[in-house]
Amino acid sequence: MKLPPLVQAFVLHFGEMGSRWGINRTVGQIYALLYVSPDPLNAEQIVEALGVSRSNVSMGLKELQAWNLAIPKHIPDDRRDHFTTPDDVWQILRTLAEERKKREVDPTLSVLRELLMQTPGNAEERHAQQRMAEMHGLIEQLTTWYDDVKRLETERLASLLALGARVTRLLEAKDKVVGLVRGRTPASARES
């Protein structure tokens, strides 16, 4: 590789993470070093940075793009295709997360259904519907939480995730405020 150190770093480490989050090495290390690169990168110049194959990188690129991480600019004068990342962290978390429930949460919620609209033969297969069941129902619930999380403003999500095990507080004040309301009502039921 022909980079800064601090950067081939960066670049190595999302090389290994990518092959545990179930992309080729060479596609994280080319989307590391489009994101930390001050300018949009062509296939040649990623190719010299990383020392890896043309044809890699072209194949590396195509999946960056079909997951919407890795964006065409145009650079006047140049024929060649550059390449950049989404600027907003928050806007490519959102992507990584909708394009991970596209192709891994939607397509399990479809065959849970399926499977869920079978009749069970006999009590092994009801014990593994009903297992099932449970599951669909924590995807379903969750796929909801993501939905109504996903239409929040990015400042609006940043305080959300800042509160973190604080939200509980306000579960429980929610509960007492509940407690005492559902309290009166049948005081004033009986009062009237």
Given for the second form:
Protein chains: 2
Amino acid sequence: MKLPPLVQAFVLHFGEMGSRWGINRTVGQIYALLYVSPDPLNAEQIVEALGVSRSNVSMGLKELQAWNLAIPKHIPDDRRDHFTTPDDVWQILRTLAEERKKREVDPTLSVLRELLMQTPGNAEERHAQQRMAEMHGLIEQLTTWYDDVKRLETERLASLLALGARVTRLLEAKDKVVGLVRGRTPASARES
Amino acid sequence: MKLPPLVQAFVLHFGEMGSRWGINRTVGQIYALLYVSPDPLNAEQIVEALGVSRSNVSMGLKELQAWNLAIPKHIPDDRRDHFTTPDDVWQILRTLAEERKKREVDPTLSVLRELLMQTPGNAEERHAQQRMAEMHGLIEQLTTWYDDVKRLETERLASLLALGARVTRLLEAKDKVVGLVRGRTPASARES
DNA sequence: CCGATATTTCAGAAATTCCTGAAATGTCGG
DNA sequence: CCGACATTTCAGGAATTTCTGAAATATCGG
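Rather than the form predicted alone that you just supplied, could I have the structure of the form predicted in complex with the DNA?
And the full complex, kicking off with our chain again.
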């Protein structure tokens, strides 16, 4: 691996973290490399930069594409595929959340739903089902919130984050002013 | 493994999902079993229920304790350690978020900080550092938000979620009424 | 259709992670 | 301190995942 020290450190770190994130080292490194590269890279360049096999890069790119974390950029007069990462980090965040939900949450939700349909055979099962219902309720609420938030464009999402928990304090005031808001700005009131 | 069908299905599912969550099958199964059990279980009971080795259970319990997802309950007149999961699912969510942040986010944040301190040697490194700065900014904002929200007690967190993205619409109204709110509720106005 | 180039597939080697049984260690009542 | 029981440690075998090189497939200009 021959890369500028700064880039190399970044790439190696992502390789290491990869395992904690459920992706393998090579995939993490490829992502990191594409992320900091000024221009799209082709597979051969990645091979040279990372010192891994061509086929490994091919598989890694395929996985990154499945995650929507690497996107092919066609370069004129060049048959080879070139790849970048989406450039808006907020978009990346959304993508990551979406994919992780799909892989890590949805299957559990569907299993829980199925198990909650069944009739418990005894007290032990009844208690288990009760606990499953609690978990199901939590996950449903989280995914509902997520579905709600994920459509926000970057700017609003950022300001929502910036507001953070202070929202709840604003909420305390909400009841006091909501009727007033409705009266003055019918358009925004309809949306709330 | 001899368990009521409902429990068994739940336990097996958590075992399968374990790998996607960065924990191993046994740990996932132990957690699931404790989660649905009406009473705390000791290691030997877990061995019987899951059909894995005693030492495996010992290691699994150790890991779950490190995650704060299994807590020892002392049972009078019994030398053996018994374990449960925290019972409030919202608390579990907080714990999970905290631990994942610690393992998956904090190390990256610290690497990024370090790399951003260094002086880039050329245009390529300068660009890389620029991208790292973007990522750093995003993560910082997320963790700030998280630190802000994590202290909320269950009830408020739930209502914050229930509100979801509708908050932003409320925000639009905020500017229009903020002076009014200030006049009526000085405390909440200071915070907005 | 051919030759040149690019990419993918895939069997098995390499690396890593998981799990077990045996031994070591810890803890308690007496 | 001893003996009974409970738990932890850990070396190495088992299982899984990752990676490679070779072969197969795809794509293009001519």
